[in-house]
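Just one chain is shown here, as structure tokens, and it is the form predicted on its own.
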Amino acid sequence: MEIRCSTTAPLDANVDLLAIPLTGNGDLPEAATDLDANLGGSLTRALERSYLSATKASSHRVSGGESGPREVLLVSLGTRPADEAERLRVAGATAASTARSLKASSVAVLAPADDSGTAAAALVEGFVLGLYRYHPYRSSTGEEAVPPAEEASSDTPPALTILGDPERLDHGIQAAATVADATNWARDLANTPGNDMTPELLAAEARELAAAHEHLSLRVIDRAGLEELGAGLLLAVGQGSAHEPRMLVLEWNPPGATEADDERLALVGKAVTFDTGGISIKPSAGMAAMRLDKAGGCAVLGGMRAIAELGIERRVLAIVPAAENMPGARAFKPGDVFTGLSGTTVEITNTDAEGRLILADAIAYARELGCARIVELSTLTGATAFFFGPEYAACIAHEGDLQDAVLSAARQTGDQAWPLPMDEAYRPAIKSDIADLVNSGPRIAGALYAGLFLQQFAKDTPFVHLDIAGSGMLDKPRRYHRDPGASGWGVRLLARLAASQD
């Protein structure tokens, strides 16, 4: 979609729908005021008679003039949540939403008069994500539906101009531009029906990702060449499907990066393009919202996108293993033993906790390929969707710079995230009797339990787990994000990720 950033004065803004976030104390924006004398004062009594809410996100349309924005949309940001920026993403999206019922073809967003680019981004990232809607299938009587590969919807994007200072708010709102966009991208790729998202047409998707961008390069790894690996627990999770696993293997080396192998930050993501259970099938209900279950992998996948495309001078390193649980005659049953790619041997105890034997061998290969730090997400558990819900991941680590720079990065983005113990107190419930390992501890902390699995793998290279299970999956809309189904979690965080890493 088209965005700028203008100069131009509210009241000469030639577009369907100006957009005035209330900031501050809730006074209209000096900048605004001939705006409203120009509309008889319109903006001030729909302020003076209480149309806006001052504790919570709320909105308030007035008719425009003969000249200028034909619609006026007043927008209280609230006090919470208590992150100005976060509030300020709910007002873009609000703007959206605004946009879309009006059909408008054009939007304006005033910029807060002091802003040194950070609201003007917020206000941009929140307007991106806000239009977001994940409909391909549905079709006109008569017609097709979209194919799954075009966009998500068929709608034409407003054109956004934010008004405010070029040099200060542009370079800003189109890096916000970007990394929304990366964002929504993850997010169709999650959304994605499991019959439309195999891991080979995952592979395929990477492959059109590295192919547009010149510095980045993909390596698939098929089932011959998880076997050469070694990568048993990865093979062993996709041996019930019909559609073989793939281990996706990407590279950012731009030209003025300097790490060497054993500097560069590895991100692993979770990528079960559907889960079934196995033969511990899930219960029927609800097993449709597993076509999810490859958020985590998605997410590093538009994190590498937005990366690249912002020019991110750091190499990075990014590692999805995609496989298909399914309950096939060839599938891996409880009680069974199996070696990867690292050497330790795991006993199957449970077949739908599969996410963690495969992000096990991708993690393992990231350590391999000499790493110096490892960031790994993935939609892993119902005990963090329980306890958490959708408004924080569960950051599983040991304290640490590596851990530190990743909650700073999830407080700035809105990929919010909560620390819980790396704890080996933890460690003799996931020991077999017959097998280094055994796959699924108790049900009680359970996320800590497949946290501590896969720090087994990471050994002592500093590693970060993200359980997403609440946070990237949303079951109704959230904030910013107007539908259910894949938030995108972690795109923006990896983002910022990448470009604070020393």
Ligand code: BES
The other form holds:
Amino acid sequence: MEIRCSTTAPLDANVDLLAIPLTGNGDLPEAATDLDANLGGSLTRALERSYLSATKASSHRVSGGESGPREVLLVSLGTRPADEAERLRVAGATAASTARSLKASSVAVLAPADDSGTAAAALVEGFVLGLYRYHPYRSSTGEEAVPPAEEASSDTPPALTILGDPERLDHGIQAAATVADATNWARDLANTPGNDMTPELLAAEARELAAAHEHLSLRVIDRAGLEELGAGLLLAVGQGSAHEPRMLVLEWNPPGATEADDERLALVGKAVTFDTGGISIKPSAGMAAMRLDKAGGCAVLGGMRAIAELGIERRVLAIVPAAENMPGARAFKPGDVFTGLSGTTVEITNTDAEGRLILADAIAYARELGCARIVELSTLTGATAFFFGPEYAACIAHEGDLQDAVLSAARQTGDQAWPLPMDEAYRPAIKSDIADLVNSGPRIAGALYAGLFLQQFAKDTPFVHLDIAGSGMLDKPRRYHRDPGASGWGVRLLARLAASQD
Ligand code: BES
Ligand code: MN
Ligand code: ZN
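What would the structure be for the form predicted in complex with the named molecule, rather than the form predicted on its own?
Below, the chain from earlier opens the complete complex, with every other chain and molecule after it.
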């Protein structure tokens, strides 16, 4: 989304809606005093009458005057959460949803006076993420399933202007918009139903992405190619589906970067385009949500888009294994044994533990192509969703620099993550009597067995597993994510991580 930055005074902002975030002590910003005077003091009056809560995020709308903004929205940030950037993102989303309900075609947001750039960036990010809706399948003909207001607002986003000093703010604003757009794109991919986002259709999206960016290249490995590679685990998961599996390999090779292949950062993301559970079939209640089981892979694609558009001067490798997990005459079965790309053999004890299988081949392939560290994202276990809900991803890794870098990026971006142990003590339960490993360990501590399973394929390459089963798929609105569905968790984190790697 295109966003401008301008030193226009609030009183002169010729927009449908002007939002004024009340940062600091919650007073009306100095820059808005002229506007307030022009409105007969109605802004200060609203604050005096406590129309806004100081502790809870809230907003209050005042009509504008003859000239200047048509409507003015005062936005209180409240005191929770403690992270101010997160409260600013919520404030940005509040401006977005008000703009939407007013059908505003132009919006201005006043940047805090003392802003060095981070506040404006957070406001923009919240605005763009907060505008996001997913309803491409609602028809506008026939019986009105859609309230007219919703329908009318679905298309063009309002033009957004940040009122502040472009020299200080513009760079951060543009970067925030780029990353938020990439996040919304990842949400679109993940939200798309399984029938319209098969492994091959996901590959087509990645192809379009690569074609749009110089120095970003894509290789799609089809079934024959996977057989040649010996990617028996990805093939096993995909063999029950009419839609054959694919391995997407993206490489970002910017001109200035000097790393050798084996010095690269590698990103890996699970893209199970639909997870029925396979022969170990899932209960039908809630199964529809498993169209989101590709959220990790979509976050990796979104992360690569952000990295390319930000022009990050480091080489990055991304691998997205994509498959549909179906039962059927050709499906893999409990008791089967398959050999993965690395030569490791796996006894299938539950076909619903499919994510770790396709990821095992992807991680092994990342090592084969060369990389110095691997960060992997997946909607891997119900255990993580059960434990953390939507707020945190589980970060399962050995302690070390990579884990520190991931957790720090998590804290900075709002893609929250919290560490869980990667401990060899859990290893005996994933050993097989007849093969090297079983794919499904005990139910209790399920997230940790999954993490340990993946660690085996990363070997001595620093490895971080992010289980986004809770954080990546929302069943109700959260903060600046208005609709349930894919949250885009991880795109912001990956962009930050790639930018900050030493
Ligand atoms: N995609 C699911 C994990 C999942 C479940 C994500 C619920 C979000 C919400 C994954 O493939 C799966 O089915 N995992 C199993 C593993 C088990 C069989 C060891 C699980 O967590 O139940
Ligand atoms: Mn599953
Ligand atoms: Zn799954």
